[in-house]
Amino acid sequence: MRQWNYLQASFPPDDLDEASGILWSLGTNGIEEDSLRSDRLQIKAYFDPLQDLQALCHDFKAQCRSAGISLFRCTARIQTERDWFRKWRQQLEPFSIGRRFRIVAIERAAHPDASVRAKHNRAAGQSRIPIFIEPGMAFGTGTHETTQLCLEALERHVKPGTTCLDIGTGSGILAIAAAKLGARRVVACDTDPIAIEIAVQNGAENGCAAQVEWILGDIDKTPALRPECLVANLAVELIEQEFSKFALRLKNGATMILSGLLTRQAGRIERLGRRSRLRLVRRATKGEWTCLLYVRPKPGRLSP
């Protein structure tokens, strides 16, 4: 049985940027945001089970006093992977997500067989593409906003026999979901090897083994594939390392989506763009979350 360690501090909304610095800084493996009410964010910051969360503890709460964060609380906590999984479950129920999407959570120990997949089949209805997701501990479970957000653009831009990238692929959702549109190839990456190992049992649960390629490590450590979709829902500071990155490996008439970005820092993303050769076709928000929607034009189209 795994655990997962992390730290939950409250602050100031205004502060969280500086503070989410300093985290990924510390080696956050990822960050949970919640509004305990207008003046006061609650965050959660994911750590490998190896570190010292003391120290990470300490650290955090010293370069916060150096930078002028007002840190109402800040606690060390350990959660096992039984406990967060049961806790999900609990609170989850099959749910639709977009135009074509549900979302059923999976316990894989119960071992659903074919009799349950066709309930849940029928459940969905013809219109519904059903998504079997049990995280462990892994990001991407369909209830964040982000997800969403990146569900409803895939399901408008991934087509049959696309190729698409997912970058940061968490639990897999993303990556399985363009396998199940009908994506001839999917390639998948993540840096944490907790995440690929779920992700890839996500695959199999969902029967996509044979159109995902999982990789563990960046975008670089991915094969040369010059993607027609490219998902990347992530927090912004990788986004903004990473978006050049992103951006040439897309293939001309490509869409690139990317997620993981508070409205209030969309614009920073936007900055980058419009430095690029790529062109902003649409800004979808979701409560106070942003996706973005870039094409890499065609040669002879211009960018507005």
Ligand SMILES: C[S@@+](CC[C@H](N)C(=O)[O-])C[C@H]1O[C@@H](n2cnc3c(N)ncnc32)[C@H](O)[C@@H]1O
Second form
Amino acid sequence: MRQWNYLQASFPPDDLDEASGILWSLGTNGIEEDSLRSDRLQIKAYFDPLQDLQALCHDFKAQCRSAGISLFRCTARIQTERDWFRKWRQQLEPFSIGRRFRIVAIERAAHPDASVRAKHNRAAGQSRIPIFIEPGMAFGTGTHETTQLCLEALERHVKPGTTCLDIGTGSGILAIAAAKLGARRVVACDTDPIAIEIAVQNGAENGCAAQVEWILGDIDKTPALRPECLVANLAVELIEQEFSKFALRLKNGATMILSGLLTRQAGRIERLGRRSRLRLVRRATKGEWTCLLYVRPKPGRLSP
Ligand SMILES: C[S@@+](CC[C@H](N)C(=O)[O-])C[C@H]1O[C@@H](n2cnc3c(N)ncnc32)[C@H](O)[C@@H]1O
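Here we have the form predicted alone; I need the corresponding form predicted in complex with this ligand.
Full complex below, order starting with the chain above.
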């Protein structure tokens, strides 16, 4: 069973840099900004399972005190795969996203009781496009705002017969959505082998096996497709790093959907965008998240 060991801490947003410095010096493998409520930023800092979390928590508190950081809370937490599965299965009734999609957990769609199955299939129907998902260990249940922003952008921009590239496919949810909107060819990649395994299964459950090609690796591992739509729901650092590579891949007139950005981080990407040939055509927000939509102008239609 997989296990995540992390410290969950909250402090004023202005102390983020200093608090992160302390966590890196304590050996964190990565820091995730979890939520921002008024004056409190909550983060999760992940550590190797063999490290003593309680001792780390104690050290972090002491170093925050010396640095003058007003730590509101710091707790040591261990989350197991089983907890995560249980949460997903308990919470998930079929739900709608945007104007077109309805997300149904595969377990519910395949329920042994025919009347329950019929109920969920009816719920999925509702003249919406059903996407059947079992996320397993991969990100992409459809419950996260960053995924929802991508789905809403896809339903506006994927036209039947087009080609799409999904970078960081996770459960495969966005690639499946693009295929179900009529994309002729979708290439989806992820650097996590478990995600690809799950995405392949979800693709098959949704009848998309013929349209979607699943690739283990980053954009460099994908075939030299120049898509009409590229979608990437990734951490801001990765988007910064890969922005020009994504932009170069686009066909003229193509759309690029970038999600995974906290609203206060979006300016970092917009600055890169201004130095590129791309045109920012939409900025959509949900909760504390922002999704940027760029278009690569057709020749002769360069933005001023
Ligand atoms: C936030 S999840 C997005 C999942 C899904 N596309 C969604 O929107 O719900 C990001 C995914 O990107 C993958 N990833 C991280 N770095 C990557 C990279 N350089 N290239 C491709 N995938 C990457 C992660 O393994 C993870 O599955």
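Whichever C-alpha set is largest while still superposing within 1.5 Å between the two forms counts as the rigid core. Positions refer to the first chain, counted from 1. Bear in mind that the values here come from a model prediction, so they are computed numbers and not experimental data.
Visitor: Could you tell me whether the Cα atom of T285 shifts by at least 2 Å between the two forms after core superposition?
Guide: No, shifts by less than 2 Å.
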